[in-house]
Each structure stands twice: as structure tokens, then as C-alpha cells.
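The chain that follows stands alone, in the form predicted alone, written as C-alpha cells.
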Amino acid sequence: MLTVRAPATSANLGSGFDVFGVALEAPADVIRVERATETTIEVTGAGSQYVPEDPEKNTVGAVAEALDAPAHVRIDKGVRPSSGLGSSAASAAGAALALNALYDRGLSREELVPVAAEGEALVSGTAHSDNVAPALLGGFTVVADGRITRVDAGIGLVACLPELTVSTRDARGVVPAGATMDELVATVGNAATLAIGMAREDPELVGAGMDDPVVTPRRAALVEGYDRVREAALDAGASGVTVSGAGPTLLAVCRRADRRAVAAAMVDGFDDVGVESRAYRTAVGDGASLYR
């Protein structure tokens, strides 16, 4: 049996739609694999009742098929489905790393990214890599034209998950088909600022670069209490707040010393609109870890 701990991730980071992603120190999925003649899947943990165990409907099944690596797979979900924290990506990335080792396929982590992305296609309809790349490689990742660039970035983060559900398909459905030149210029400028901030490990620059006039306003409208929570986080010391992935999690960037105050403010903000939530005091973290 091989065991992998696969981290939650946050994609987009506001200005980097379908391009930027970060691995989080917490939460995480734990995936255990054993060789078998055909793939079977067991799922336990957070929101497991909503995760199909049929290999043809589970991201892990697609990964096992792509690697020609049938196995009995046990997934302990630490990353709730439909959270905006890369739940399906964590399972897909963890399974790809584990099955690659179990069957000695010899693929690098970079080569496993498109394999894990095929699993993501079951959830979102497209094989995109903005979550699976950081889940496998760790750090802050940029996926563009098939290239993956990553940097380590010791940036403090708070991920606040409300008791709401936003499906990836619904969140993609509100993305506008076009943007004005002013919106494009603003988004490119902010994305560049964010990337430099990650490279410098500067939370103020990262927060300033999170602003996005195109996608985030549409997705924010799907998250009850977004404006109140964002304001509370900024007042408590966050330098930027955005929707994590498809939502409903809200992601705040801040100094590590301010994470406790920002987390408490975000939970209180959701409480103010009658929504329960849980905050993870976390940071940009490592990719999936393999244990033999």
C-alpha cells in the first residue's frame, strides 16, 4: 500500500483566471492505493456522501485509466467537495502520484499534471491544470500554453469556507464571454503585480494584485456575504481578498502574524449574514507527499 497526502489548492487568485494556483498547507486529502485487477474506490471524510465511488464518475478513476494502473483506492477527504479549494484536484493529483509510484511508471511530477487534469475534466468539463499543478508541485504556479512555472512563496493565507455550495459548472457559467480593453489592461497589470509579489514573498503586493474586474465580481455575487466578509478581512489586516477557485471559499492574503485576526474577522463576517463558516489559517505550502 502507498499513501499520499495531497493538499488543498486555490486557483485564479483573482487576476489569474485559469492560470494562477497555490498549494495550501491545510486542509488535505489522504489517498491510499493497492494494486488490483480493476479499479475500485472508497471515499470517507468531509462531504464524502457527495463524491461518487463509481470509477467512471470519480476523478481518480480517470487517472487510473490514463496510467493503466488499476487499484483499490481509499480517499479520506479533508478537502470538502464544491468548496473552491481544489477538492477534486487533490484526489486526482494524489492518485496520480501514488499510482505512478505503485506501478513504476516513471513519470515526473510535471508529466503527471496533464494526467491529473484529465480527472478534473470529469468535474468541470475541461482538462485545466490550475489546481492540479500546485497540488502536485507545491508553491505558487503559473500554467500557460502548456508551460508550468512555479516559485516557493512563504505567504500567509486564510481560507474561509462558508456552509454554502457553488458548483464549478455554475461558477464557470457566469464568466463573461468578453472584456473591455480597460478591463484587460487592469487584469494584466494586477496579475503581473501578484506574480512579482509571490516571487518577492511580499503579501502587500500579492494582495494588491488580486483585484480583478472581470471574473471575480460575477462569482462574488454567488457567495452570500462576500462584501461583508471582504471588508472585515481587510479591516483586520488582510492585504487582499478574493473568491477561491469557483467558490464559495474566500481567500485572504496577509502577514503570517495577522492570520488569527483575519480568520476571526471572516468568520464573524459570515455570522453577520447568518452563514456558518470555518476558517483555515494556512500559507502557501508544499505539493503532494508520498509515503511508502
Ligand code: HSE
Contents of the next structure:
Amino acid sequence: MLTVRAPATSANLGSGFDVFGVALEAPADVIRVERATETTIEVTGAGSQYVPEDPEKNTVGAVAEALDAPAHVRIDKGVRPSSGLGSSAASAAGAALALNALYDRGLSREELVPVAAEGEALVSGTAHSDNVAPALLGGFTVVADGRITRVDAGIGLVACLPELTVSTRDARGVVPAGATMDELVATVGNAATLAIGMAREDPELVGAGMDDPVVTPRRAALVEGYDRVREAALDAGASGVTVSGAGPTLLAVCRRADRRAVAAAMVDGFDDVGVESRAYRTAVGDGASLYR
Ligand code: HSE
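Structure of the form predicted in complex with the ligand (previous: the form predicted alone):
Then the entire complex follows, led off by the chain already shown.
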């Protein structure tokens, strides 16, 4: 039997829609695999009632099929589905790493990214790599034009998950078909600032580069309390706040020392609009880890 811990991830970071992603130190899924003649899946943990155990409908089943690696798979969900924290990507990436090792397939982590992305496509409808890339490779990742680049970045983060659900399909439905030249210039400038901030491990620069005039304002409207929580986090020391992935989690960047205050402010902000939430005090972390 092999065990993998696969981290939650946060995609987009505002200005890097469908391009940027980070692995989070927490939460994470734990996936255990054993060889079998056919794939069976058991799911427990956060939101497990919403995750199908039928291999035809589960992201892990698609990964097992792609690697020709039938197994009994137990998934303990630490990453709630429909949270904006890469729940299906964590399971897909974790299963890809585990089954690749279980059957000695010899693929590198980079080579496993498209395998896990195909698995994720089964549940989300499109094969984005902006969650599976950081889930496998760790750190801050940039997926652009088929190329994945990454950098380690010890940046403090708070991910605040409200008791709300936003489906990725709905959140993609509000993305506008185009942008103006002013919006394009602002987005490129912010994304470049953010990437340099990650490379320098500078939370101020990362926060400054998160602003996005195109996608985030539309998605923020789907998250009750967004403005209030954002303002509360900034007042408590965050340098930037945005929607994590498709939402409803809101992600704040801050100095590590400010995480406790930022987390409390975000939970209070949701509380002010009558929404319960939990905040993960976390940081940019490693990719999935394999335990034999
Ligand atoms: N980049 C994707 C989005 C991540 O924001 O829609 C969620 O699959």
C-alpha cells in the first residue's frame, strides 16, 4: 500500500486567471492505494457525500484508467469539494503520484501534470492545469502556452472558506468574453508584479499584483460578503485579497506574523453578513508527498 498527501491549491491569484497557482501547506487530501484487478474508490472526510465513488465519475478513476493502474483507492478528503481550493485537483494529483509509484510507471511529476489534468476534466468540464501543477510540483506555478514554470515562495497566506457553494461552471459562466486594452495593460502589469513578488518572497509585491479588473469583480459578486471580508483582511494587515480559484474561498496574502489577525478578521467579516466560515492559516507549500 502507498499513501500520498496531496495539498489544496489556489489558482488565479487575481491577475493570473487560468495561469497562476500555488500549493498550500494546508489543508490536504490523503490518498491510499493498493493494487487490485479493478478500480474501486472509497471516499471519507470533508464533503465526501458530494464525491462520487463510481470510478467512471470520479477524477481518480480517470487517472487510474489513464495510467492503466487499477487499484483500491481510499481518499480522505481534507479539501472540501466546490471550495475554490482545488479539491478535485488534489485527489487527481495525489492519485497520479501514488499510482505511478505503485505500478512503477516511471513518469516524472511534470509528466503527471497532464494525466491529473485529464482526470480533473472529468469533474470540472475543462482540463486546466493551474491547480494540478502546483498540487504536484509545489510552490508558485505559471502555466502558459503548454509550459509550466515554478518557484518556491515562502509567502504567508490565509484561505477563508465560507459555508457557501459556488460551482466552477457557474463561476466560469460570468467570465467576460473579452477585455479592453486598459484592462489588458493593468492585468499584465499586475501579473508581472506578482510573479516578481513570488520570486523575491515579498508579500507586499505579491499583494499589490493580485488586483484584476476583469474576472475577479464578476466572481466576487457570487461570494456573499466579499467586500466586507476583503476590507477586514486589508485592515488586519493583508497586502492583497482575491477569490481563490472559482470561489467561494477568499485568499489573503500577508506576512506570516499577521496570519492570526488576518484569519480572525476574515471570519468576523463573513460573520457580519451571517455566513459561517473557517480560516486556514497557511503558506505557499510543497507539492504532493509520497509515503511508502
Ligand atoms: N482557473 C480556474 C478558474 C480554476 O478560475 O476557473 C478552477 O478550475
